[in-house]
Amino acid sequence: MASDSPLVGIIMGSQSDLDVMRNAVETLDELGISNEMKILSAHRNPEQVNEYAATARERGLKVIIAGAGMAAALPGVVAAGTPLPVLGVPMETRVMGGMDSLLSMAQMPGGIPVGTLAIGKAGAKNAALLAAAILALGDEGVAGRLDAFRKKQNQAIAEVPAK
């Protein structure tokens, strides 16, 4: 639900990780939750990231969703410089499965917090999710569509399996 207002950012470091980023961008709109996404990388364009950060809460921004791979530091880049809060998605990478992305986002010094959550289109939703908890602790409309959406869950899951 991409929005003149987004209340969500989705944020990564390239084009080859927008598979998984996507995940965050349909969860957040079955929740109809307006969001933005963009692609913005801390090493190639760091003027334009930190533009970012720094102007995202007087553009209504209330949560940022940072993806990223290998050193993964566009998530810890933004965090430095926004008060908002920062969910990091590691991105499964060649060299180490992504365990060298989820550390990184991981071992933030004090002071810089990132949110991280799982490598790849798990750790999308989650974020995702979590950034609609996150929306809902001031918003009875979100609220009640997270509730919805965790019920819906629930029950789609057989109690007896399937034979």
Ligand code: RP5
Given for the second form:
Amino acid sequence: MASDSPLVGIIMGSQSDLDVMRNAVETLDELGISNEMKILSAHRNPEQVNEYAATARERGLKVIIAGAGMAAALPGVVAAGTPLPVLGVPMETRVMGGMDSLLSMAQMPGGIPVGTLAIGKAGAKNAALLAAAILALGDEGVAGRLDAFRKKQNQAIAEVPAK
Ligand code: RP5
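Having displayed the form predicted alone, please output the structure of the form predicted in complex with the ligand.
Let's see the whole complex now, leading with the same chain.
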């Protein structure tokens, strides 16, 4: 759900992260939460990253989801430039399976937090659900839709595994 006034910013270090980050977009769309997507690299275009972080709150964003791989500095750099909650999604990598991305994001120095999720698709989906839970604290509409999502998920689980 792209919107002129997005509540959640989804950023990623590279076009190559889109397949994973699409899961965050789809989950937010399912919950009716307006969002925007941008490619921003902490290493390749740091000026734009700093500008994005510095203006995020005044543009009306409430939560930022940042996906990145390898050195994966993006969520930490953005978190350093905005008071908004930043959720990090580590990309799976060829060399270390994503442990490099995960540790880069999780090992933030005290004072600048990044809420780091699981590596890959589950992390992207859960980042969207966590963003929804944060928004739900002050938005009854989102809270209701999140409750319905959880109920549907619960009811979709078969009691007995299919053979
Ligand atoms: C990171 O480097 C990106 O987030 C991506 O996961 C990784 C590799 O980027 P590409 O070389 O595929 O553009 O900055």
